[in-house]
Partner chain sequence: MEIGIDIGGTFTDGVVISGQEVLKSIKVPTGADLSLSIERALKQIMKGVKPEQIQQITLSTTLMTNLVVQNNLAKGGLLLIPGPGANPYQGKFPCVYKVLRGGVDYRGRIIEHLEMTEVEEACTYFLGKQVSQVAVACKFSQRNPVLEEQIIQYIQEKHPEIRVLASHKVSGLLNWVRRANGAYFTLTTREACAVFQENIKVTLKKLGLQCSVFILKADGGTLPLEVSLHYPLETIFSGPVASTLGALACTEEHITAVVIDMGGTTTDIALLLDGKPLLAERGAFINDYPVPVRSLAVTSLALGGDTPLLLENSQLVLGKRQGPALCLGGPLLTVTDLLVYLGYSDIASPQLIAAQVEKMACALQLTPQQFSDQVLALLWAKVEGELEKMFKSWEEEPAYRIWQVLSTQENRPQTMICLGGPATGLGEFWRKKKGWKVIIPAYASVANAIGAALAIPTLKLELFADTERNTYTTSEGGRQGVLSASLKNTEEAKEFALKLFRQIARERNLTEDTAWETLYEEGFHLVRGWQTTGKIFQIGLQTVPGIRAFLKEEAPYV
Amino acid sequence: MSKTGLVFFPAFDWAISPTHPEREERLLYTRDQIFEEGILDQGRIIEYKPRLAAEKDIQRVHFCVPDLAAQTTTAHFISAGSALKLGDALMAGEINNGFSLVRPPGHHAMRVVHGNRGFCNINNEAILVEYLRKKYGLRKIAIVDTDVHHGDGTQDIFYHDPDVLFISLHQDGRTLYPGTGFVDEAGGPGAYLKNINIPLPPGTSDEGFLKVWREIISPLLQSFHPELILNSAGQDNHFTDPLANMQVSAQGYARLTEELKPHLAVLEGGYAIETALPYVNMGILLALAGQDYSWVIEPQLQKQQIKQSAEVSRYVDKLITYWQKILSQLPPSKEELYGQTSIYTNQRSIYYDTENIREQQQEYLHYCPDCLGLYQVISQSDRTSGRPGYLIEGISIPIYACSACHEKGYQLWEEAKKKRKGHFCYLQDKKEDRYLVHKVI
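Keeping to the form predicted on its own, what do you get for the structure of that sequence alone?
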């Protein structure tokens, strides 16, 4: 009999504010529903206790400014560690799949962290990916993000990594936070078409949600051949969610889960605390466990509420046609995308909506014919009420770095430590699993 692992962590002692939508009740109603239905008594679902992530687990992914203590609480370590607990159980063969029902969420947390944005400080899914790759030697991993908001943090972390296929289906960024996630955001020069965004129009229902899965995402996964499939299981596409404008039901989520067959799902958003989350979580959990979910129906569900308009259907069809055309063409090579330069550069401004922080960032990706190449970032945040701004430089050596890039990474690190006073430097050596922080005094 197949087994599904479950970790439940409501984070009673962590809140943005007492009445904020991202609060402990998001999970407590689900917990009540699970007990009421008695699904833990049937033997297919095994509940695991949460555990703490280690500092190193977070440092594999993030440059936390000025340090981990400033950007995390114990709740963040437990939320991330719970996903790792299920990862270990999966790799040990104790379970066939699992669902990490935890908060705080994480998919808006980028590689550089100056504060909380989109309710996220650290990225649970990305921490899980790097943990599995380092501990178990996995290489090719796919992440399918089904949150209504674009998973901009996960995109940022893996944008230049050809071994991680990141697919985000979300409400169009022209109509919703964080205002990103468009089709032309398709991956860096070394990982082109390993980042796939599917921005859906407001009003998309189960029909469009599942059609996009079947006609774009499923073929992409089949061609990528991942060793593991992860699901960033945001549930705010639901027709009752107060922060978005989609029309997906618990049945739609469960059917997608059944067909996607993720090895691990990690909770992200979803803010209809009473009307959606107990039903969507139940549907996903039953689908993972291979059990009947047809009876999981929201009391508010009326067919006209989730009926998709003809206009939305036409838009979804055009989006599918666009991606099918792009994916049928031979993509340009890494060398062609880099062109005449040996360093890919990108400038951008990032806004932290929860804490009103503005970050200016300059990225550098150093071309290497033998490996992923070095990643370098210089970031400056502005001053906000009660908090200083920071200037930082981060250097990341990839896990499969060649010897030349590994050596060059330490050269850049030594150069960074000689720069102006007050400058924070970070070295992320994923190859040797070594992480260093230095403040220029």
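If you superpose the two forms and keep the largest set of C-alpha atoms that fall within 1.5 Å, you have the rigid core. Numbering follows the first chain given and starts at 1. Since the model is a prediction, treat every value here as computed from it, not as a measurement. What changes on going to the form predicted together with its partner chain:
Positional change of Asp433 between the two forms stays under 2 Å at the C-alpha, relative to the superposed core.
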Second form
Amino acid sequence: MSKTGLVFFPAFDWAISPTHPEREERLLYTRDQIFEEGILDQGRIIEYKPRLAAEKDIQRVHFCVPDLAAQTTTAHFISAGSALKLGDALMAGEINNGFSLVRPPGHHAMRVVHGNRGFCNINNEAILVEYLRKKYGLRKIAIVDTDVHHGDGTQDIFYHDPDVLFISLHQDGRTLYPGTGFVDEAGGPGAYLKNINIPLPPGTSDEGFLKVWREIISPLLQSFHPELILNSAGQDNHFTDPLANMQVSAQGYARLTEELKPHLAVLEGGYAIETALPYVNMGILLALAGQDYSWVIEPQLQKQQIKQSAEVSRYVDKLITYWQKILSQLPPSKEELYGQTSIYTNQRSIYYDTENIREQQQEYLHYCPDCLGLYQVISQSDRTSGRPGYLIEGISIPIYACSACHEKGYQLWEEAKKKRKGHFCYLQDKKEDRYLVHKVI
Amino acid sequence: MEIGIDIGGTFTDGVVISGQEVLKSIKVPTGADLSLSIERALKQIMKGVKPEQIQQITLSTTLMTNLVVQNNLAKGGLLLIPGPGANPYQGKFPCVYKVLRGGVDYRGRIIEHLEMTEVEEACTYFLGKQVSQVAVACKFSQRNPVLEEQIIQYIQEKHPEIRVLASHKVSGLLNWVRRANGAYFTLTTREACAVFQENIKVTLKKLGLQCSVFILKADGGTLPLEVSLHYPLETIFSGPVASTLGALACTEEHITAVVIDMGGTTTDIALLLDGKPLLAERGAFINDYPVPVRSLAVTSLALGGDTPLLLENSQLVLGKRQGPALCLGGPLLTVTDLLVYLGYSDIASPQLIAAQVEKMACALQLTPQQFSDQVLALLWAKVEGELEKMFKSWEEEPAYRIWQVLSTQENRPQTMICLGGPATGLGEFWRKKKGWKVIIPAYASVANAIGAALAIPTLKLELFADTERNTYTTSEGGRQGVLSASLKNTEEAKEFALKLFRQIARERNLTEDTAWETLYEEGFHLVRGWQTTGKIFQIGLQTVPGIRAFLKEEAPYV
Ligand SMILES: [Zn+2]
Ligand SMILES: [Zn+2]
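Given the form predicted on its own above, I would also like to look at the protein as it appears in the form predicted together with its partner chain.
Zooming out: every chain and molecule, the one shown earlier first.
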């Protein structure tokens, strides 16, 4: 009998604030539905106890400003640790797949963390990916993000990593937070077309959702040959979600899960806590466990038409044609994309909606013919009420760095420590699993 | 003085306890008729004891186990109202059932009404199959019982020949499959339980006993005999509970230990953690069917003193029981024989079986010492495998709150309490091999009856109150109702929970001052459109688990 692992961590004693969507009540009805069904008694679904992630697991992914304690609570450590727990169970062969049904979520958390963005502080999937790579030597991992919001945090973290294929399908950024996730954000020069955005029009239903999966994502996954598939299982594409405008049902989510066959699914957003979450979570769990989900029908569904308009269908078809065309062509090489320069630079501004912080970033990617190359970031957050601004520099040595880059990373680190008076420097040596923070005096 | 009686498969044991002392113990063979066995045991133990000296009798019976496991049930069926969710045809139900339209959601709101024509069709179907006991189970009926009640009312009016029971009356547990099965087993054993209860009353009268009588429950607590008629399922699987509590009584209050009870054919393994028996995470199963009963986490191995030692393809294997030990006139060399040979047991002379042991060792090209070690190692490998599984499931108990994740890093036990004849010898082996502390209580052979005598009533109440809908429900006792006054905060909700707790406690003959503890208390803001529209409270209360007394007798340590 194949087994599905479940870590259920509703964090009944944690909220951003009492009336915030990310509050204690969020998974209450999901708990009710899953427990009431009695499906945990059948032996197919094994429930695991959540655990805490280690500080190192988080540092492997993030530069938390000024430090971990400022950006995390125990709930974050447990939420991230729960995914790791299932990762271990999967690698030990105890389970065939798993669902980390936890809060708080993480997919809006980027590499540099100055505060909470889109209810997220640390990125659970990214922490899982880096953990599995470090501990088990996995290399190629695909992440499919089915939250209605663009997974901008995950995109940011793996933007220059050709070993991680990140695919996000979401409501078009012109109509929804965080306002990114367009088709031209397709990966850095060393990882071009390893970041695929599928911005769907408002009003897309099961039909468009599944069509995009079958005609873009599924062939893409097949040609990538991932060793592992992860699903950022946000549930706010649901037709009752209060924060977005899509028309997907529990059946649509369950069907996608059944066909995608993720090894691990991690809950992200979804704030229709009564009308969507109990049913969508149930659908996903049953689909993972290979059980019949056809009875999981929301009570509202009969009353509401969720058929997508002809206009939406036309738009979805155009999107499919676009991606099919791009993906059928031979992509330009890394050298062509770098062009004459040996350092790719990118300047941008990032907004933290929850805490009203604005961050200015300058990114540098150092070209290397032998590995991903060093990543360097200089970031400044503005001063907001009750919070000082920070200027930081982060240097990241990739996990499979060549020895020249590894050495050069430490040189950059020594230089950084000299120049940034009064501020913080971070070194992320993923190769040696060593993480350093330095406050320059 | 209190009497404890444990009816086992082979023997019925009884003790009289006064304070911390065992005054008397007896052992009689168990007969086919349970009531008769109890009568015989009581008669024997009452010899020389004045009836008015006895304050209380606690029985650990196999009545429910016999009825249910051997499928001696009245013919019953289930009417299911699943609503949306998992496919009900894939649920684990022990009898014929019909699935009906209708639905209630997690807040207790009706999302689909019943079709009474379907109920009528189902009745016709059941009657055609000679099924005249029907349990009714609707998903989330504990949050709103109205659909179950409508069906019950319909059947009582139109088909009075069918006996019905609603699942919400049996349990308020958040698990409708368990509630459905609980209602089915309760309904189909009710008559046999009533007969049993009558028999016990007659026996007591004969012996002039007027004290209160309790039945031992699967979770280590007790229920008054009269109340047990309403919750008969809770008295199932009490045998291992009795011996585990007995082991506890023979040691100390805060002991953390593995309890091994080895009989002729089976070995039961249980855990005591800080003086409390570990309960099964989700509850009991009857023939693989989940039921709404909290029970001890007990693992049973088909392994015991009578387990024969066999040679298969020149390999030593443990076989299935063929009879008693060779030294007691049985057909094959057994575990018990080996213990006698090694001097761990003195029930027979080692001379009786020495030749057989040496012969088998020789066949395996081993010295008798090597052979003995191999047998014991084989035996313990099985026990150890089960222990590992138990520890793991204990350590992996789910946690839904931050404090639970942080607070449950515990250490595995390093102490073993051995009960039953063969366990004594094996305990010695374990101590040598693993360096554990091994305890063999002085009253090991009647530990089960001691456990029954010293058990105390238990009650666990989980309140779920919804101030927006003005409703509340409880798990045990299966109560639901309307909140007369709105609960403003967690303190008020807890006060209310405590009131219900005391009510149910009174019904179960618990005293007013019974010690209780809070398992959890939490309030959830119901926010709709950024406005708080109400609150949901969850309060968990339970009696402090334990036993009435610890025996004074110093337990002899190995
Ligand atoms: Zn989202
Ligand atoms: Zn390099």
